[in-house]
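Just the one chain here, laid out as structure tokens, in the form predicted on its own.
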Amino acid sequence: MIIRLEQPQDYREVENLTREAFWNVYRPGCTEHYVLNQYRDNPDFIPELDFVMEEYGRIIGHVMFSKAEIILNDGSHFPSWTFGPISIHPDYKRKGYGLKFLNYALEKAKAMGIGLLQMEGNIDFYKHAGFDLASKLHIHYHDMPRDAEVPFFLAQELIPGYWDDREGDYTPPKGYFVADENPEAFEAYEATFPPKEKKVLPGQLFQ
């Protein structure tokens, strides 16, 4: 297993991997591969934390990180970060690759001085990498009531004392909504991939 930085020649393979990993998971089809395609030119994208995982010369995993921010109770902007999409090829899921990959990326992020991460995901997996409900750190999801315990909104303080028991509201980076904001461009991009069946499945967040 090798973990390295993504290179331009990897882009299409990584986007196809991302499409395979997320297809029909959170919605019929997926948009994560288009988010990645557009995000590499976003000023919030962090190229030093744009990693791929290889096994026997095949890319089986990818993760990217982004700058973000929290609006504190006093209205000031507090620097923070997020990551994702994080993708593991379906053939390699539930074999420990994802956790090893994520822990490696988190160590690199911490070494760069990244003190606080928020993300959206399944706590049953991400708790093994140190994440917990963001509400326990008094970080609130932007479109939810402050007293709501949002089960998919997670956070972790990578550097102890970085957050220092503040309170505020987090909004995902604008670039994460590019497919919703530009549906025709997304459909044109999606058409460059082999057709796949979109399915409505139990547990999807968006249908």
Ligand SMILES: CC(C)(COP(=O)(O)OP(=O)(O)OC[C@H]1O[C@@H](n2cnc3c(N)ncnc32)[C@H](O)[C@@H]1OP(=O)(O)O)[C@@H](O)C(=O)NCCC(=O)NCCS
Contents of the next structure:
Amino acid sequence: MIIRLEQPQDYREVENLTREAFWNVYRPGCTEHYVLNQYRDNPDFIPELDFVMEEYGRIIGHVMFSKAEIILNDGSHFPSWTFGPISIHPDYKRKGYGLKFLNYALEKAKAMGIGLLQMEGNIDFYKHAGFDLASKLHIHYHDMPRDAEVPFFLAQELIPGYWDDREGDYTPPKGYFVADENPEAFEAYEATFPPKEKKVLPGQLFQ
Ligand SMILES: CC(C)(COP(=O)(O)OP(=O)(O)OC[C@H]1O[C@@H](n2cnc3c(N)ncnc32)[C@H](O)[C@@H]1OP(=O)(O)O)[C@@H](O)C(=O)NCCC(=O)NCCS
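For comparison with the form predicted on its own, provide the form predicted together with the ligand.
Now the complete complex, all chains and molecules, led by this one.
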């Protein structure tokens, strides 16, 4: 197994992997492959942290990172970062690949000076890589009341002291909403993949 930077010739294989990994997990079908497809041209995208995991010549994992920001209580903009989509191919799930991959990417992020990450995800996975509820760092989720419990909103200070006990609100970067903003463009893109059955399943967040 090797981890390396994504190359342009990997793009389609990686988007297909992302589609396979996310399909029917959080909603019937998924849109994460389109987010990735559009994000590589976004100024928030970080090419130095766009990794694939390869096993016997097949790409089985991918993760990308993005610049982000937190609006502090005094209204100022504080630089932060986020990541995702992160995908492990369904054939390789729950074998430890995801955690190994994420920890590798987090080390690289830290080495680049990335001091703070926040993202939406399942704490049962991300707690193994050092993440905890963002509320414990007084980072609040944009469309939820500040005192609401937001179990999916997670954060980690990668460089101790970077956040320094501030308080503020986080909105995911605009690039993550591209499929909702351009549903027709998304459908045209989705139609370039082999058909796959959309299913309503228990545990999906959006139905
Ligand atoms: C989430 C994902 C990246 C995790 O990768 P993975 O290789 O399956 O995870 P690992 O085997 O490294 O898991 C390590 C530990 O994290 C926890 N964990 C992993 N996936 C979990 C899940 N879906 N639910 C609860 N706990 C989970 C478990 O404790 C696991 O250890 P165990 O299998 O011994 O119980 C992968 O399953 C995936 O691509 N899922 C679909 C897309 C997705 O949801 N991406 C993340 C969006 S936030």
